[in-house]
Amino acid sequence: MVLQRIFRTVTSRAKGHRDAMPLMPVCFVGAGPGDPDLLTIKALKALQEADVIIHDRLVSAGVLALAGHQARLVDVGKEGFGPSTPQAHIDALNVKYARQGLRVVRLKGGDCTIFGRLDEEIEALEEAGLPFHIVPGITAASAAVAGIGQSLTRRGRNASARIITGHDMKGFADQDWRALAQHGEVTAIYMGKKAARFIQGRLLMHGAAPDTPVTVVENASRGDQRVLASTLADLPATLDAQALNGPALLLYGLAPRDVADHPVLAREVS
């Protein structure tokens, strides 16, 4: 009986200690487009202090190498039209490790607020009563236009720029094609490789000029970055002729700046 009372007392105290354990906020971090030098200082600090880093497939090895030696790396990669970790499982992992009082970094490629399913994961944390905060990163569109010596907006050309996805949960994503087809429009299209022929057809159907420039930037900002200059008419053929294995972003309405005047760009443009 004495041993039983001691066991109950110790167990009760241990449970009370766990209940009182401060919960660290889950930190959603934008890993940027791949070049580790493009990480923010805040993102770097989060990686070095993390106990667990739950990361996407698109996060580069160079970025992961900056994690603290104590961090456990958990790969929850997703691939469009390919193998992927169920979203519910990712949500459960975030909750599981946060409830243990660990410093959890949910590391997403680019900027975690753009096409990163951020709201779904936040809602799962809120339902579990867990705190969070967000560290934004450089999105692929910014890195891609920098890689071709351009900008997304320009006075006299376009007063706005769009960021759209090539596919969503239902398949190829429909957009306001009539607006996109207007002369001078600039659009950064994420996840557009496999949707290229669909995008081309919709834009041409709504009056887009066949010679509208479209630039494909693969592995933006990374050492193996590739730039393919094309037009709307030739876009599917351009992609079919190249073995694009990395993440690629389509810059509709933009051509690479004249490479003859820019030797660095000339080395990168195919």
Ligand code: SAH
The other form holds:
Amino acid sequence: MVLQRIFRTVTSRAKGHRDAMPLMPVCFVGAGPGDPDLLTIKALKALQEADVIIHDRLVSAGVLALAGHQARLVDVGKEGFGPSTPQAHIDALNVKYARQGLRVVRLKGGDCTIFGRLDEEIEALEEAGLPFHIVPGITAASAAVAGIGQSLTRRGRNASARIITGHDMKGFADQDWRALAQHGEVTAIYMGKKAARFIQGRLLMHGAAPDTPVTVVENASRGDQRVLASTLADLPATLDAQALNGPALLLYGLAPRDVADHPVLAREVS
Ligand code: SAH
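What I would like now is the form predicted together with S-adenosyl-L-homocysteine (SAH), since the data block earlier showed the form predicted on its own; can you produce it?
Everything in the complex follows now, all chains and molecules, and the chain you saw is the first one.
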């Protein structure tokens, strides 16, 4: 493990040469939803020890500020549908820095194992015969649901909760709409802003109740967190009425807990 400074000696299979060199595992780190206090201690140590931190745009400035002063920060982020660094370029950067014997942290927003293209990057490392290590983080769904004083699962309401994406490589992502439309279902929808109208249409078509609560949480856990309580029927209008510039998660099937009874929540839920 990177934090125990175990050097693993590997022979580069990809190049086919036999000269062994000590290499540090590339450390994939979940940066959490933005609030630096939600970093794991392991993530913090990795940031402080890193030589290079290759990070996404979603990673907050507050988290990056915790990097060690020796760390070189490399931004490979993309914002929404904006210009992105090609995945192959990111894969190559991980390999390049790791081969130099540097401590590489690949820092991803939330939990790096959720909608983070982690496998693609791991496979590139494996291809190059390089070791890696994963430090999980708090995902946006956990932060968002905490921000509205709710729970993703509840006895008697839902025995499962889903994590889905609004769009995938082919466009708006298809899901098991019939299952999602059932009463009591709870789903955390990532990357759902642009797909909201599509999702609404599919769910209504499969029989979901128009008054099913949907809560939009923008910038979950951050100082500028915003909570918009809506329903399936009103979701596109709710989103259209607001200029949401930050990352936003849709919590389908959940409304904010009644804030009147909860003074701390009341400050967070607008
Ligand atoms: N690996 C990340 C998800 C990356 S996909 C995680 O585990 O959280 C990017 C999407 O995550 C965004 O489009 C948004 O839907 C969601 N997201 C990430 N951070 C968020 C935040 N602080 N608040 C609300 N949504 C967030």
